[in-house]
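Encoded as structure tokens, the following chain is the form predicted alone, with no partner shown.
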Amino acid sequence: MGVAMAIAAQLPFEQTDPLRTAPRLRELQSRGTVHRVRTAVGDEAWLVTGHTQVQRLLDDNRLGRSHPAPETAARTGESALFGDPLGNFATEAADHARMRSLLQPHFSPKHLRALHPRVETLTARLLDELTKQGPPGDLHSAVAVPLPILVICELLGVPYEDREQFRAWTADAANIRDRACSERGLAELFGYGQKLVKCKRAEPGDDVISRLCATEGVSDDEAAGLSIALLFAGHETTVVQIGLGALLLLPHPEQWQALVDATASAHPWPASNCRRCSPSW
């Protein structure tokens, strides 16, 4: 029989300088692929650290977020939404396989292409509003947050002056250290699923929502899990991209003008476009 690995590490690594490895994680990396470590909620799990390694997990059609026996599952916090196994094991492929079916006609690329004006001029008006604002500027409150926000209700059908009450139910339901915050969160997301498919019911629109209910087989309810779903990943993910592709450009003036530039070549703005959101070096 072989040794067992001892435990290497307690999650979550203590996280210095969000545009660089933990140093932890860095150290654990020089160590090996493999590392056994304890969880947040202290549970044993496995961490693979090679790039190469965990791609080929990614792509292992045997490994999903359903667990054949969830309740002895690791869990890697008290989120209800990412800290448990989700889905049934013995349907997660094919679960899968219809849920891709049903989002892709709404998001192939000639349909996300015809969204490029919409969301240039959403993103316009917003700089043009911090440029107003003078400086100092704040690009997250004034730009990270509200253009995917923005973009998302445009594209599901959600009306935007309902955002405030959504982002707080997303931060519900991602709480990782509240189980009960997690799962009201959770609950009133979906509520509000179900609150806008009958409303697309009654009075469908151009949006995703609208084309979901319309779907023949989509019931009520997996309709507002989908929405929801869309509504979560759809903007809070954009929101962090945001603010870390700015942190990653400002030390880098040469790569922030390459990147105008290629905009410039490929939308020929004006010029002062395209330097309204250029930093003062």
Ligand code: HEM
The other form holds:
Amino acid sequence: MGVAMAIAAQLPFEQTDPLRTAPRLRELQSRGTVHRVRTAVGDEAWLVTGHTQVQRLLDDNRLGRSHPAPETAARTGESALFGDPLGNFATEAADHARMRSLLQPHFSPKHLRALHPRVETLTARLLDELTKQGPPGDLHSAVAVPLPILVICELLGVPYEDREQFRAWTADAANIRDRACSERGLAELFGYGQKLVKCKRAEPGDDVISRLCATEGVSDDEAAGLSIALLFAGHETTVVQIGLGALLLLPHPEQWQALVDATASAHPWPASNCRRCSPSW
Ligand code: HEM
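Counterpart to the form predicted alone, namely the form predicted in complex with the ligand:
Full complex below, order starting with the chain above.
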């Protein structure tokens, strides 16, 4: 775009309420759909605030995570993972298609449906423990944190005892202020992925990492990278979402009830597996 635009805002925006759009962002939204902003590390960038425009951009194959000249690209922060472009511009489309084709078989609707009863059982156990402890209950530490970690550990075949370690590395890798810390976390995670792959090659289990290792043409490093990507993408996201979901539903009991009703009517597994009917595991 050849037209120079004034800098409309400095990132990050102050977030006064986790359930509401930041006030400064709302204000920009009311003024237009595309803005010139300065990122937290001082680079100029575009911020798109219009829903239709965002949707069109996400649908557009010309947009991706890589950049033809990464050293010149605007950066959003210091994280080695989220701060700057990722991947190879020349091969991104093919690399992404390969990642999807390798992961898709393990995350089909059939596979995920088969996981439902187990997730229900784990949830029931955690809720029972929370109830036993009496008020005040801490949903975050009692359910939101352990549940996604238990599920992703079982799915991938990662030892649950390693959770403190890989969570610390995940947090380091995601650090948006300290580049060296972020790179260290990422390197530790990758080393951990390589260790897991070595174990699974020696002693395969009934889990996604073992199955990735057994897939023809998948090298140790590719299996390690995919395993770590899943471990990373598969737990912190869900931890946050459980907390936000609870916060959103608490002041709206009618929406909570509608969700309970919809879930009950869509129950895809036998009632004997439901946590209300079968609390033991
Ligand atoms: C509520 C929880 C979750 C949220 C909010 C979430 C959010 C997202 C978002 C926004 C992306 C797109 C990122 C981008 O394109 O830059 C993404 C991609 C991805 N997520 Fe999640 N995610 C969640 C749970 C999970 C879980 C449980 C797993 C795995 C077990 C997972 C695996 C992935 C993978 C593999 C990708 C890359 C997909 C692709 O590029 O084709 N996510 N997720």
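Superpose the two forms; the largest set of C-alphas matching within 1.5 Å is the rigid core. Computed from a prediction, not measured in an experiment: that's the story for all the values here. Positions refer to the first chain, counted from 1.
With the core held fixed between the two forms, Ala258 has its Cα displaced by at least 2 Å.
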